[in-house]
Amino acid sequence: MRKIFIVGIGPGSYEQMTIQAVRTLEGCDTIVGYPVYVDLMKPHFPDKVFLSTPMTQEVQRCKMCFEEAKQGKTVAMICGGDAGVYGMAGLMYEVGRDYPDIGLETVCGVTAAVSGAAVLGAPLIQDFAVISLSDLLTPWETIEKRILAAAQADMVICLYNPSSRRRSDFLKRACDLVLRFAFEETVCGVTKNIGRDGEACCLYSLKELREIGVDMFTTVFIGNSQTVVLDGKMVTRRGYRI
């Protein structure tokens, strides 16, 4: 059976890709993905054919993969981070029902929660929730319920897609929800351009976080009651006695 690989390329730098992801892409004829991710991969795999579609054309992108595979090509669909975390893996399996003669294999990658946590220190040592603030596919009412549930449970919260031109106040709204259960001084962290040029991070209190500007290349971490700053790093205590 012919097979398409769904590959998570990590935060963006070649060095932070998994060995399996690199070897998979080396063995492919065609690499398909969102233009940002395609541009990141082109310098490292110059002999491959690259295809892309813009945002909101994800279904067409998936069909493009299957049509290439039908022609006998070895194809990879690439996604930033991990393909199974806000990536294309789920949609590829849905579209794949129309192509029963083509199999799928997911190749995991390093998602922003993990790579961003490494930049900040160790914020995810306890239970944590990953929540996207994008309401493109999920209603804000559902996102709000998830934020409130995680905050009430005193979980560290990692926020993906925290802002856009249309959603400029969503991070502030999320912080206000968390503040129903957390202190204003709760330690928070922000990472930007993880693994790429311009990588940066900064620590804030929850009160300060609600006032800052972020973009789609930013990942936000809201600590819990056990999160502290140690030597300039965001660290959530596990509970060991030392």
Contents of the next structure:
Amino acid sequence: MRKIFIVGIGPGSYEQMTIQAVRTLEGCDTIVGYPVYVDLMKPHFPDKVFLSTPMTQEVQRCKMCFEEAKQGKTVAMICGGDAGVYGMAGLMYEVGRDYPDIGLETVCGVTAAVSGAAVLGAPLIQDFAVISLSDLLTPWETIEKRILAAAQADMVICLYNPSSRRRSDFLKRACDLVLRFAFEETVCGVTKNIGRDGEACCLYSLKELREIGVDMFTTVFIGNSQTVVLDGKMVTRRGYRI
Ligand code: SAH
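Okay, that was the form predicted on its own. Show me the form predicted in complex with ligand SAH next.
Every component of the complex follows; first up is the chain already shown.
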């Protein structure tokens, strides 16, 4: 059976791709993805055909993969980080119901929670919750409930999609929800452009975090009651006695 590969390319740099992701893309004719990811991959796979559709054209992008595969091409759908974490893997399976002769194989990638944690230190060493602040596909009331539940349970919280032009105060709103259960001094970290030009990270208190501006290439970490700053890094204590 012909199959399409759904490939997580990691945060951005070639070195942060898995060997399996690289080998899979090397074996493809056509690589389809959001323009940012296509631009990241083009220099490393110069002999491939690259196709893309803009943001909000995700269904179209998936159909494009299946149509290319129907023409006999070996196709990969690429996503930043992992394709199964706020990526295209789920939609590919849904659209794939209309193409019963074409199978799908997912190749995992390093998601921003994991690559960002490595930049900041070791914030996710305990239980943590990953929450997206994008209300494009999830109602804000649901996001709010999840933030409150995670904060009440003293989980470290990793926030994806913390901002956009339309949602500039969402991070502040999220911080205010967490502050119902956490101290203002709670250690937080912000990572930007992980594995890409302009990679940066910074530590804040929760009180400070609610005042900063972030963009859509940023992942935010809110520590729990066990998170401290050690040697300038954000570290959540696991509980070992030393
Ligand atoms: N599938 C991706 C997530 C897509 S949602 C993954 O697994 O990483 C997009 C959000 O992911 C961004 O708003 C940001 O919060 C985060 N993100 C993805 N790549 C990033 C990077 N290189 N640096 C910082 N944050 C990133």
